[in-house]
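The data below hold one chain only, encoded as structure tokens and taken in the form predicted alone.
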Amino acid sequence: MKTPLSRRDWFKSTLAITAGATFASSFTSKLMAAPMSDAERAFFDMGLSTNHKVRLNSNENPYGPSEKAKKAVLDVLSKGNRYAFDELEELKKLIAAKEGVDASYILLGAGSGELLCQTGIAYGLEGGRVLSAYPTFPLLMNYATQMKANWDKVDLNDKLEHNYEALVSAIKSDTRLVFSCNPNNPTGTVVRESIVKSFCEEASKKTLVYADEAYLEFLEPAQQQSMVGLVQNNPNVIVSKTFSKIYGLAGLRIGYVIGHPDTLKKIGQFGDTISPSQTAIAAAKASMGDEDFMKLTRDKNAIARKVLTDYLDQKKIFYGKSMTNVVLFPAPKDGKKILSQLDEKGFLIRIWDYQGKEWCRVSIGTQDEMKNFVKAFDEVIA
């Protein structure tokens, strides 16, 4: 039986999150898409500045926002004194039309990250378990475990892809939610649509399925097979998307969840009803449907990514077959040394701990940035 959440319980839970999130104060730590590795903890304890470095550590789009988005932001600044009530509803309707659902199936937030946090709270407070592949983007699970939930993890397969068969098998009677990220962060790997759809259909018979599609638009349009089509008739499937990645609006913070209205009500009670700003809404509206900018980003990203993967091939270093703007591969030497020596050369990357080893996670920058990076990296590991 579900215990109602009291105001006191919510306040205590919020304090728990705050306490758990204060292990580091730099903005870089707040961008972390994984538990901070031992190498990173040692690196940041040195107090090194991240200013004026090539940021290959946070999966940002180096080409955005688009010119249309920039113009929209400037045009809306005069409305910065007004709450965006009407603008939010208008954007909901536009997104709903794009996704083929009613506007009541859309929940907006300041980036999909805010909605992941709200979902983690909503389902973590029920206790039990949350389940995901690992490594993956852990924000939802981190918040759930700060409440009352336990986090069950299923390793990726030997291609660094989600093992969906193992995920279904890992669902227990008290699993409240299972998280899927396809394409996955930190690996950039993609599992074909038929497998993901079968997984969502099977897993949703037992629990809620949260499908994160933050990186879907990095695939070619014909390959962008979303799980949104399952939402209309299945309250146990929700899908999240963001304007942070392909659209280049990470700093403006806007994203959304598509789900059954009752499910969204459960999630939305832990958020602000007018969280996205006027500028974020304007940029999102201007970016939607900007196929030219999305194609530009995809094309340039593929060229720049090939600079890195060609280098890894040359060095015979294994990596996941990334289709997005991030690549994961085993660290060829001590992670702390890689971080500090790359920092000296002006580059920031991530180091992950997985299966008792350290892994380099490198975001894709511009072609020139990647050419300079592989040269610097080669010197570091020599």
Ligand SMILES: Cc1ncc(COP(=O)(O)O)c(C=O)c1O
Given for the second form:
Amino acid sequence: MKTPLSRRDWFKSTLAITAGATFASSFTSKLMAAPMSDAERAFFDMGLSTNHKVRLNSNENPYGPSEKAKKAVLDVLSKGNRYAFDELEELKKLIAAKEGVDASYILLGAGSGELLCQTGIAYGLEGGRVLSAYPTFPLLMNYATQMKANWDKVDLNDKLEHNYEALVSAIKSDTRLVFSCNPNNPTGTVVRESIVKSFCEEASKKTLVYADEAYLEFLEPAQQQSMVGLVQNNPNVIVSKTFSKIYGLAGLRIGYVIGHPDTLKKIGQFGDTISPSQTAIAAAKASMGDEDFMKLTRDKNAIARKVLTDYLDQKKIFYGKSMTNVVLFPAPKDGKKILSQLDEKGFLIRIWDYQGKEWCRVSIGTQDEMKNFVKAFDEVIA
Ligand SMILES: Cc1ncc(COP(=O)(O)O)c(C=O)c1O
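Alright, leaving the form predicted alone aside, put up the form predicted together with the named molecule.
All chains and molecules follow, beginning with the one already shown.
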């Protein structure tokens, strides 16, 4: 019988494959999409249980891809032998029309993560500082600090929201870029549009503002206040969006940045201009603006999220007021034990370290998954 692959082995073998075994694991763990906590390091060393896992650890959409997207992927397969030059230009134009900008303001990537990495490299190479709230999605800052930049962090406020006033005050003469994530990951919290807009206007007088809007479409349409309107007249504001979240295309990898062409040129020099695949482009085209599918995801997610927040209310456990598909709350007991006992029960979540404490970051699955999760979690913390 095959011995189950331990997480550490998997991690090492993935490294060996992707990096020709030349990167040290410390380097790669710094570049992971979310920071690894001490509890997670210890948990990875213990090996995988063989239970089927409910993935509440990656903020994925359990309902995607839509039927339209699946059909589009199947239909495009026969074009798999062709580079997607024309299809990329076509998608760029469609996105540009939706966002109200010229196509030269759009840079596509294999997920917005690829563009966060490129931005981190482009600005990190200049040295100086990058600035963000903390905790937040750290990918850009991880790449910047692997180049030559330092990362200045401003704690969230006590409701686990970005403190935009403190962020503006923290800009220094050598701050090359400030990263804003609204709605934020890992908290799902949202700050009012008027505050974020004033922040972007103020901060962009001094440095580049990167506004990450990966989860914006989880808000009701009337509340989806993007910063894209600022981009046209301000080369110091860029906005990124993704097809991974509301459209459920995380595994197909496609996202984009909206920004002034000069800024996009600086970022894009560190990427391949044709990285999104034919299948990803086709799925994105079929998904974009699919109001029915977005509403389905939004509504089902809100119902499933309430299962978790009702449980936390009942237990009097504090949490950030999430409007997306992720909730952060203080770990009621040792994070490593939570991870391993949940693993045994078939659930994966994340543990984050923040302010000397451990926090559970739970992604929202289906309603049934969340019902089963709260039952399992309650047994784990009993
Ligand atoms: C805030 C935020 N931005 C960007 C991303 C990257 O997503 P993708 O590369 O799938 O577009 C994520 C992924 O979880 C995220 O949480």
